[in-house]
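Read the single chain below, which is given as structure tokens and is the form predicted on its own.
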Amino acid sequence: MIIANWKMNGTSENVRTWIEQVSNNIDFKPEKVCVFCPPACYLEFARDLIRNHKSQIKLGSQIINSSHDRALTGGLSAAMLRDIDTDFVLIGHSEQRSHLREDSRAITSKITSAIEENLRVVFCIGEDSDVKKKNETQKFLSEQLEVLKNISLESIVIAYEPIWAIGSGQVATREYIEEIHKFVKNHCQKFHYSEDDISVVYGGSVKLENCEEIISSNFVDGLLIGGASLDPGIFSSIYNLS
């Protein structure tokens, strides 16, 4: 799975160009799903373009609100996302955790709401530099993973994004990524799932220059790409090389 997370970037013309070029330039593989997560205001526009191009790109939302927050001004529910044929949704991203102060209870509610509407969840976890320096990464991640304890992993893709690497230009070594991904998969097996049920993708300053090395690991099941995904040519190359 290769995911483009645009964050708060782009215009309608950028979305149009991206979908056209990516649809024409990547060699779609059934086992390597291509997911596009534009800003929420462009979701329906992107959906229509994907349909018009008969593209195999899957649509993903960067945000979702719990079904319990029905009176929330500006909210975006799972039912709304399903209504416009959204396939995936990002939940638990470090920026959402930080800026919106999302705790485990809120994240669990969002995941449950998404699954009830048959959305697939990209559940983000990751540690900051202080946690890493203290050698407490595995303890920190195990606490974040607890929200999955009673949730079917059939609808979940876990995205490991070390906070210290996001947008910083710093990239975790292949050995470090393998160690953490292996830990995540082993930890989730404690929830009575087999390793085959657990998909873990990597994000954190993924670029054209490092994508092949990262994805070559047997423990990495895909990529979550931020800034590098804005350029359709670069994203297409990363997809084709991965």
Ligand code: PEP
Contents of the next structure:
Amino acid sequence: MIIANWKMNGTSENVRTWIEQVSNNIDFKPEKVCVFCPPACYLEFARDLIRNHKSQIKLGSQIINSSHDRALTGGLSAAMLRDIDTDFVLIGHSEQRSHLREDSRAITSKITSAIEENLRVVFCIGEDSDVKKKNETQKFLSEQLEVLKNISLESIVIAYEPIWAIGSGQVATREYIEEIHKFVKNHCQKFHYSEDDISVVYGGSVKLENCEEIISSNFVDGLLIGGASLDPGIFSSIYNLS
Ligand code: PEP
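Cool, the form predicted on its own is there; where's the form predicted in complex with the named molecule?
Complete assembly follows, chain above in first position.
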């Protein structure tokens, strides 16, 4: 799975160009799902373009709110995302955790709401540089993974995104990625799933120059790409090389 996370970037014209170019330039493989997560205001527009191009790009939302929060000004529910045919939703991204003070309870509620509406969840986890320096990454990630303990992992893709690597240009080494992805897959077996049922994608400063090495690492099932996904040419090349 190769996921483009545009964050708070782009215009409707950029969305149009991106979908046109990516649909034409990538060599779609059913086992390598391509997910586009534009800002929420462009979701429906993107959905229409994807349909018009008969493209196999899947639509993902960067945000969702718990279905329990009905009286939430500015909220976006799972039912609304389903209504406009969204396929995926990112939950637990470090930027949402820190900017919106999203805790495990809120994340669990969002995941449950998404699954109830048959959305597939990209559940993001990752440690900051302090945790890494203290050698406490695995303990930290175990705590983040606890929210999955009563959830069916069939609808979940885990995105391991070390915070120190996001947007920093400082990509994790192959050895580190393999160690952590292996740990995540093993840990999730506690929730009664086999290693093969658990997809773990990597995110954090993925670029054209490093994508081949990362994707060829053991235990890596795909990529979550921020900055480098904005350019449709670069994103298409990363998809084709991965
Ligand atoms: C992200 O925000 O999910 C991300 C991985 O960003 P970048 O690729 O820019 O590090």
